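Here's a solo chain for you in structure tokens, the form predicted on its own.
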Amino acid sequence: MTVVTANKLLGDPVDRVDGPLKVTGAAPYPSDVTYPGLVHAVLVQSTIAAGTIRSIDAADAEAAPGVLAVITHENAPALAEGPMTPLLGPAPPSPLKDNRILHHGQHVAIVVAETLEQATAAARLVRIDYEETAPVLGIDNPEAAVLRNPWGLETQRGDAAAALASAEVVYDETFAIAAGTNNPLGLFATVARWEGDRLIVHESTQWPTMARQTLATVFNVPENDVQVLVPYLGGGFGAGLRTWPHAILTALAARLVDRPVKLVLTRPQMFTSVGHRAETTQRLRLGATRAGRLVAIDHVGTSTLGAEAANMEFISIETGAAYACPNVATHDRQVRLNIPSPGWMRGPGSEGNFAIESALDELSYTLGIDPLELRLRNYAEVHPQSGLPWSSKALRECYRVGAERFGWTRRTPEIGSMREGNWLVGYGMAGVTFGGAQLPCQVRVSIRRDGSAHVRSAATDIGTGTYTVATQLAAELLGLDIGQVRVEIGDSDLAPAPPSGGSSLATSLGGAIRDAAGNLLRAFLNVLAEDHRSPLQGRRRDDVTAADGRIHLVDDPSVGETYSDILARHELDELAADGEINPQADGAGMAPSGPFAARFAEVRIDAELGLLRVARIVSAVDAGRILNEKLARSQIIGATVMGIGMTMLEETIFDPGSGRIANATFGDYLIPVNADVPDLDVVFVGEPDRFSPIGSKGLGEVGIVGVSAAIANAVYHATGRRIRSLPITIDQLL
């Protein structure tokens, strides 16, 4: 497959094209939207985790100043269930459909009033009488229903059980990772209004196309009568991949009061309303030779799930692809509890990486082999499951370059052998094999008579730089300057696009832009096919290229003419073309690869106080072609900071008796601050990916993967304490 060639724009560290709007406060986020006559909604949430509602007394709330409606299961019209989502499974249960309570914080009513203050005050007046039952809580609860192999994606290769039984060295340990909450800076908001039977929603979503489909299904209206708008989003980290019940309730309220309605979640409601990373436990067994060759891997991952929710948490999905091992078995289980529905949080699969990369580190000490050398001895030259060559893989280069930049050779192998003053010093590392995706995507690209280009798609930019890389790519392919390209995204009425999630959007949208740009050049040549005045008359697509706002012959740049001249001569204001990508891995003759990385971490520990500090982290990343080095580096740095939080600070705590989240504020839920973030060095290696039309691979998530294992392995090197549960806390180090 031919990929685009890099020249003056692609890959350059171009500043964000949307930066000026953001720093001046002019970028419109969903919570900024207002309309004449707009009213406000506030949620009432359950104070129990399991049971039923006996009765609701909303009289005082309905009589409160400014109140327009109090909507409960007793007066809400019936809504259809949301559609099956290709990547996420069934939609969350429709809200207010009956009197059952499935988790603490469940939406049991929505109050609509003229002002936010009136709605907030009235919501406190809604009296609910519950019949409470004992909630099912705790990942190890024997009363919890267990789903086994819920997605049919378990790996079986060879005979892992037999290989473990005969292995020279056997490793068998368990790992635990606490639940975490996405917590983007921007509170999720929904603004909904109806124009007759047409619904317009400004929504905090990472997937406008799917949000449109969900709302159309729930309200039984044609998809063309629903428009979802999100030109800017204040972060998502996976929380915005679903259309959550609060958004449906806002649209319902707007229909019932016949006014535009705005609802903005509070920070505590962000913990109960838009998903979280599931709590997980894992059992990992390895079999190896004394020379350090893996002969067996058996990986069982268990994650928590809501009582009637669906969430695809692929704990062990990368285990079978990470190393060359002939006998592999992976298993996934889900445990149903009375908790809010988990959802995807940046880097699903990072949990499994923590287990296997920690286990390999333990195995390296058992065998007396350098941790880096042990990974190289089990390097997967081809995809272990399919036997196909990787579409690209530079993990070996990640190891080499990362180790050199980090100074891995300065590590002395003995535990506790490195000190600096009162600090114990530890070096740790981890390898990363992570999934990526190219998903169907469509785009329309046009050029106007003034020579400017317009790129339109229903994609989103959640802060990752989609506006900028789309601008760069279109400018490069059409031979324009950055300032001549305008990108319009975040509108479900535009060409359908995949989510900004799963490390897929840049590659998918980029492939569609590449296709559209090629089709647009063909469209110009078609216009010129019978034009004897044009030096390009009768030329084919392969004969020409674009640069400096003009189409010219590849072998003679002097022969050509500008877009503007062509359009003016033919009295056209604009010429447009559509493009799409619909990747089909089957039959490609290769294993489409995601990004790879190597992480190296240095930690300092005060042995007397149990204080843990990360001194530095080096990340060497193979993400194929880098579309914008500045934005790519920012992605890895930001995700690494999230990895530090996952490793050392973040834990969503469910009260074991009530199911209430006990730390649902930024005062109680700890996230990294500047003092927690060390020197973060990032280097990119590798070549353009062969399966990707533009040579890129996703990197929005790979930056979080491997951080936990590298830090935990460094802690062991410094102290001899093997930490198999996250977050790592002071009591574990004392």
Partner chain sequence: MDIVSTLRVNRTERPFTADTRTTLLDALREQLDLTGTKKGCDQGACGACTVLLDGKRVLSCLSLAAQCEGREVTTIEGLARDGKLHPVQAAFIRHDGFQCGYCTPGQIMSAVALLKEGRAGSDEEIREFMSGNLCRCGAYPNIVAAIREVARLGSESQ
Second form
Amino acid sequence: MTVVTANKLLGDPVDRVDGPLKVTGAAPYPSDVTYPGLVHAVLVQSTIAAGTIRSIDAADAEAAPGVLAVITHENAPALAEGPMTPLLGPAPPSPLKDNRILHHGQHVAIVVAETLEQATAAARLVRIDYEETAPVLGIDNPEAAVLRNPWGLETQRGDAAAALASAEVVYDETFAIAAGTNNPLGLFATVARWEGDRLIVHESTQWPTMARQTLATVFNVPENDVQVLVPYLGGGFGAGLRTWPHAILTALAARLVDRPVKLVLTRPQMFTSVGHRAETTQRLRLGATRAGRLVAIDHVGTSTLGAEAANMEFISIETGAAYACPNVATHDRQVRLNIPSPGWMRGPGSEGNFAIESALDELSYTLGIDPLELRLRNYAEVHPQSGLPWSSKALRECYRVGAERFGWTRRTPEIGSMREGNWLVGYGMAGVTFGGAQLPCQVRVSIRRDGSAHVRSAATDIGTGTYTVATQLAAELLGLDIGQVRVEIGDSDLAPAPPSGGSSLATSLGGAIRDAAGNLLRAFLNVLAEDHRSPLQGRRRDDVTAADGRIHLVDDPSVGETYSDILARHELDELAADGEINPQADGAGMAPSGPFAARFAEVRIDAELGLLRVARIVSAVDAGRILNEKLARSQIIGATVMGIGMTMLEETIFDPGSGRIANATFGDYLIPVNADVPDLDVVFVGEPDRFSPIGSKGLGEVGIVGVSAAIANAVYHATGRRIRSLPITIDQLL
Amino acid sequence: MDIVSTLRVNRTERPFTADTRTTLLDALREQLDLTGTKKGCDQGACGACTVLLDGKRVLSCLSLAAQCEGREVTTIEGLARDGKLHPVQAAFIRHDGFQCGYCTPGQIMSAVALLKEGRAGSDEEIREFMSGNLCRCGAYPNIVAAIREVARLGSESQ
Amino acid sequence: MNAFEYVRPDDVAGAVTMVSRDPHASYLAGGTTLLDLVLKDGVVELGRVVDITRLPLRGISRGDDTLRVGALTTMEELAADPTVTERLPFVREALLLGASPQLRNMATVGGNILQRTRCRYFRDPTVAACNKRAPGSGCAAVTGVARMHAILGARAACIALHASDLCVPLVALDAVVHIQGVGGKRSVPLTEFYVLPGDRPDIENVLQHGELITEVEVPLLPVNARSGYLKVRDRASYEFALTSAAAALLIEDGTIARARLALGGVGTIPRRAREAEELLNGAPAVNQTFRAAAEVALRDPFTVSGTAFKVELAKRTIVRILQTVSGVQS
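Same protein, the form predicted in complex with its partner chain this time rather than the form predicted on its own?
Time for the whole complex; same chain goes first.
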């Protein structure tokens, strides 16, 4: 199973180590937690999108059976604002600050009662008198405030305007993508309990370290007095990157009623309370030569934003990196509206890929060049902005292997030229260049006298496989069986970790584990430094390696001894070491690569009825070293399914007059079901990344990127209809 | 209004006191400490709360606990016998038929019923008759593979 | 969602008396509509829930040319009935294309007929304007976000859709609803059971408070008839219809001897397409006939911007099901 140490690409397809807990219903998610005396909270949300609360009549609610408290801005203590968050910017505004309403669905009260039924009933009795003002709604609303270049991340190279003016071929189109909602299946829940001034919170979060910091700041208590626990999370997809107001309200309620309080958001509240993918529009202009060389890209991306919230929707973040084009200008815009705060939803930036990869497909028809060939003609051999070599890039191999598995050469280029029975058949493809980060991460690894290892970090497993790959890595690096390694995560008391987000955690935590494993071997050698009974006395780190539960000489495996023997002889219960990674900001002379991919889609269209079905998708992915092939494949498959949803089904619709989300249920906001999804082919190519300490690049998000363009391009190939807005629904194909 | 009632859950009589408004789902989770059954939408639109009622798959979020008095409820906790996983549970692990695991109890209960209903004849049939169970992690192809395998092994062993 | 009393009467007469006497009482069968509206959406407030699931109204019996279906028969049970498979295949198709297996194990035939609209403006009590929920308050859907809404029988006062699949073939078949009230029993054809919204969208059918559907009588199709149900939707499964159509045809020598046609996904009530049937009866089974029938069936639609596309989609749905059932190529 040696992967990292043997420099192999593919890690063993080990079954998920948390599988038995999950298939028996025994894995504890935050909403499963209970305590003696636990009581239930239910939120009351604003029914207007803008204005103020004139008065609140909570008398009936307070008098209802079982009610312990009705907390509103009128009786809530002032709370501090949350801290500035790395990666994400300012925290969402703290709740119940004043009587202002900034969006429909804003939390205006929290009702606590002995039972869930009592709290639900009482919440409906809270009467609120609003002074309503006209909300600012609609991404193209001229009255909305617009932020320009809000993050200072716009790309400028060469002279895009001049190059466009003189280009042989010019492309100029606009794209629109509906707002989407993350909708993890697990309803977000908070169970909060105060022990004196110490706060314990079981919280649906992707980032316990940051949740702890946020709650400590808001409640003005030392960070060490806050513990955030989330051993299992029912999915996140970005929704759990923030510590949202409902969590703060639950902790506040627990303090005020002096009982453990549980709040489980309803599914409709999941649409308004934990972020969503912003609605976006894009204008994309390309200049090219008749031979298919890109000479200019000008990309304007506009996204929606909450009235006083912060978010980064990186629409055009990869535009400058994707192709070898000398003149590039990107422009970021955000439009402030009276809507719930957008946030990250799996693969921010995938919107820009939809525009670029659709545009290249259009260009391929204009120029009469095969879409795949057009991409190869503009291949970025080095990072086109910095000119530095990529730390790894196997996009060309993605194209080659993907096209081969898909049978791209069977595609006949004419529109509508492929059929199967009554169905029109279309082939489409897209290239993917995506970001991924390594973030500072710490871990503690120990070995006990029974020979077992213990890996502890405040990281999380949101379904991505953190438990499993951390187990595999520790076992490999310490020379143990997988069954001898126990991974403990999801607890903010453990070593600080970055979020499970931004395709960053496996590489960051893996790098820290590698560091810790090395330190742990050093610690063992230190113990043996004066131990003349040990064959390893006086040896250095480089002299030894570990296998079969023992440390031995690299040169002579027969010379060594087991961890257990060492610990027993020295009367130690365990030996621990810390590890960390602090990625070099300058990239060490390389352009740190994210993952790359090529996506190939075949669609079937019933042109009479407008029915669109995906027949198959082939994904060839370069994500550097693959730590566990089985779980990695699942990541790509799962993200592809979400991409199918984004492309064909999902749309969070705001009522144009009221700002209320018109389809905030699972019956009305459609995510893919089993019958929507064909078998999905995934292949990994490339080599271990040079900038990553364990050779891996993130693959949690890349699977969603490129799906939309590949499908839309296939729709065009089948029907001649170029659809530049998502989702692509029946009415657009009639 | 409280009711005092008894549910027969996983072959065991479980007396409980609850509100008349309490759903079977909330009774299992909040009263009987059987939290394996999950709440994903609480409106009959996701399948996470699927349990077997008298052997048939139903949604516990749209059933009153009071309605289920005297009927046999089987939850995910009642599937494994003597510490041995049900074949569907084992196949879900082998085929990685889940990621976050939250919809998994509902998927597995639904799959167990589907096999009993004889609806695992083809991948297409499995997909259609598993479509009442949403999986946001998108494990559908692996879920189909797991069910396909159990169906095949089952028919081979007969 | 105030507290309510839960009772489980032993016999039909007792249940009918109990609900008839109490304006705040309601029957509870499969629960898939009622509990959603009471517990989750908070649209309906009840004082008493009368659980009828153990009353002897479950089961299917076959007469010479009808099927008698107890109102508490579940959708899955009806779909599994051999007579339905053999003589009412489009009923089976409609059943299995509805909801999910779990819901079909719960939802009853009587409840399916009485299901409430899925309109999100109706189902969200924080929306003030809903004539169905609060007569005279207006209709937020007509100026709001409408897609899963009606275009036939709709008007500015209400565009709420009756989303049943099962009822589409049932109205095509002239199924009859048997009803028991405190005053006795009566029977109403399903085509006359529903009430168009008119000025009172809150009145949806002819039932008086306390009347209970006990049985549905479904005429069997002739042995040589062919039938089909087509459901068009964005998602491949587990979604209500954008449009649907149920058709049964008796074709003799290329001529349609007898047609039955009904539409789903487009009507405030399950929509029998009688004028289209008249056009089809006696006409040659060719595409021209089918298109003409579709045009007639969709005459005078009431559309808003979000539902306008459904007019053409419904026509194509009709044409396609007629083609499929008749075996005529498009």
